[in-house]
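Presented as structure tokens, the chain that follows is alone, the form predicted alone.
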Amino acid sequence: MSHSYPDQSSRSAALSRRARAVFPGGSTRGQTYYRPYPIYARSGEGCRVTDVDGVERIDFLNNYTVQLFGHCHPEIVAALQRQAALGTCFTLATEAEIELAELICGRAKSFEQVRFANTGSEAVMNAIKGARAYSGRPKIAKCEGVYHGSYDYAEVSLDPDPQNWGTDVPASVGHSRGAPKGMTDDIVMLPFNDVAGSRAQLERHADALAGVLLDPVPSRCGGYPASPAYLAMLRDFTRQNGSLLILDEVVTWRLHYGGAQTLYGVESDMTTLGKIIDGGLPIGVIAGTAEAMAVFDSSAGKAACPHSGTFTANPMSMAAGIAATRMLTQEAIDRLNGLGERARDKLRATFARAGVAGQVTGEGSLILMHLSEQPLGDYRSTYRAHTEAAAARLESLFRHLLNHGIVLSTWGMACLSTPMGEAEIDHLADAVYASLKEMETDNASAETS
């Protein structure tokens, strides 16, 4: 069924109007909202999602990298059905949580013990609290502009602008209005991939530093990985300083059987996981060395970092996680990474064919399109490249792609799932080309009207 977006007579538009009465701004989840109204899903199967108006599209967003195995994978569905028939949650522990923990501990050298949470944000929050408990120090360092979930400390300087991002050293800026200064003072900002600048910042706060939080391939820094020299500096500093290196692999775990840390050869003290590790259900994981993870040990009394949760390690998430982790083989990852390289090559050629200034970055099965040729590599260069005009063009591209059977993010991010093949990659490139040419026609019409 064909259905042009936007269409105020559509069921999605009607649901959006209905939602405005019960949700602030008409949405309960910021990522799913876009103007003039968000599309509502009815079902998904494989790499495709069908909306409430019956329109089917290839899902290149996969709930922001979650659905690595696509929608309704038979093995995950079967695991959930079996567990649902036995019970969805208990006040007792289950064997499934041990089984999933054992599978995770076998994936990376630094994974000696794990602790489950409910989301990646929760995992990051507890890793930060754990680092403070381990070191007895208050401050955490993170890279400017990098997203680590919704914990307020992790959100500091998520999206600063030139008026408040500082000059000689990056300023710590609250993300939510009213963020207390005492909180921002405890977050040390680092310039991503700047070895000398970051080292100087770390040394300046060394006595108060509990840990360093790092996404190895931050999308908000252009989608480029941390350099070997940068990773080595952070690892050396934290070891010498007695602070913890925390890797946020909620997204990058898809890059290798043992995550980005194995691919890039760096060992963390703690790692946070989520999203793809659970086949579409909520989960968070803190994994690390036995020494670092001991802060969560409450077997002899109150833990240094108390941690619990009503839905932590719930059997449904454990069942889905076991199925998903078993399927996340190196062979499956290598195939997806190859498709990712094909997608980046095809999209670069598409930009050139359409005569559009742009670039395509990303690692493995993660893809980022930028409608700018300005150099990228850290938050500030990416911010400068993504001007208001460039951002508007990316959002326009997103809308046009909806009418060519493609779902990706409003800011040019795409990710792949295992049901995809070369045909889906080729369809993406063709759809981007058609959309860019339509945008060119739209602009020409606007200029002459």
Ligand SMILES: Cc1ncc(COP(=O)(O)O)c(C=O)c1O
Contents of the next structure:
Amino acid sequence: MSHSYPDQSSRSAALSRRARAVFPGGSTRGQTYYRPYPIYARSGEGCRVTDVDGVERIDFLNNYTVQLFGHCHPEIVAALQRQAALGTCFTLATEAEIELAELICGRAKSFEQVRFANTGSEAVMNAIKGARAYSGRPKIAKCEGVYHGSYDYAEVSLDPDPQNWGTDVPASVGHSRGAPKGMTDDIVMLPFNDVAGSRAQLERHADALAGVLLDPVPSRCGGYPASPAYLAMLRDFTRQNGSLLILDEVVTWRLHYGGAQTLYGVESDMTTLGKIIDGGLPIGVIAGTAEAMAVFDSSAGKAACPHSGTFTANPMSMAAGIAATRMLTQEAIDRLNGLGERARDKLRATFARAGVAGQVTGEGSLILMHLSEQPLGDYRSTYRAHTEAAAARLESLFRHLLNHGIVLSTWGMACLSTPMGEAEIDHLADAVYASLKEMETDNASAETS
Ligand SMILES: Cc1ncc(COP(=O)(O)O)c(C=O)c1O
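Now that you have shown the form predicted alone, what about the form predicted together with this ligand?
First the chain shown before, then all remaining chains and molecules of the complex.
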């Protein structure tokens, strides 16, 4: 069925009007809302999602990188059905939690033990608290502009601007209004991939530093990986300083069987995982060396860092996680990474053919489109390149793509899933070309009217 977007007579538009009464801003999840109304999903199968109006699109967003195996993978559905019939959660431990932990341990060099949580944000929160407990110090360093979920410490300086981001040294800016100053004081801001600038910041706060939190390929810094020199500096500094190197691999886990840390050859003390590890159910994982993870040990009394949670290691998440982790082989990842290369090449060629100034970045099966040719490499350059006009063009591209059978993010991010093949990548490139041409026509008619 074809239903062009936007269409105020559609079922999605009607649901959005209904949602406005019960949700502030008409939505319970910022990422699924866009103007004039968000599309509502009815079902998904493989790499396709069908909305409540019956329109089918190829899903290049996959619940923000979660659905690496697409929707309703038969092995994940079967695992969930088996577990649902046995019970969805207990106040008893289960064998499934040990099995999933065993599958995760050993996938990267430092993964000796794990603790489960329910989301990536919760995993990051516990890793931060764990690093403080390990070192007895309060401060965490993170890179400016990088997203690590919704723990308020992790949100510091998520979207600073030239008015507040500081001049000589990067400032720490609270994300929500009313963020306590004590909190921002305890988060040290690092300029991504700037070895000297970051080292100077770390030295300034060395005595109080508990750990460094790093996403190895932060999308908000342009989609490039941390350089070998940057990773080596962070590893050496934290080791000598007695603080922890925490890698946030909630997204980058998809790049290699042992995550980005194995691909780039850096050993972490703790790692946070989530999203794809669970085949579509909620999860968070804190994995690390036995020495670092000992902070969570409560077998002999109160742990240095107490950790629990009603839904932690719930058997539904464990069952999906076991099925998904077994399927996440290096072979599956290599195939996806190859498709990612093809997608980036095709999209670059598409921009050139359409005569549009843009660039395509990303690693493995993660793809980022930018409608700007300004250099990217850290948060500040990415902020400057993504002017209001460039961001509006990307959002317009997103809307046009909806009418060409494609879903990706409003800011140009796409990711791949295993049910995809070359045909889906070619469809994406053709749809981007057609959308860019339509946008040109829209502009020309706006100028003449
Ligand atoms: C790098 C990174 N860390 C942590 C999170 C938070 O995960 P969740 O949304 O499951 O809380 C995200 C979510 O997008 C993320 O991209």
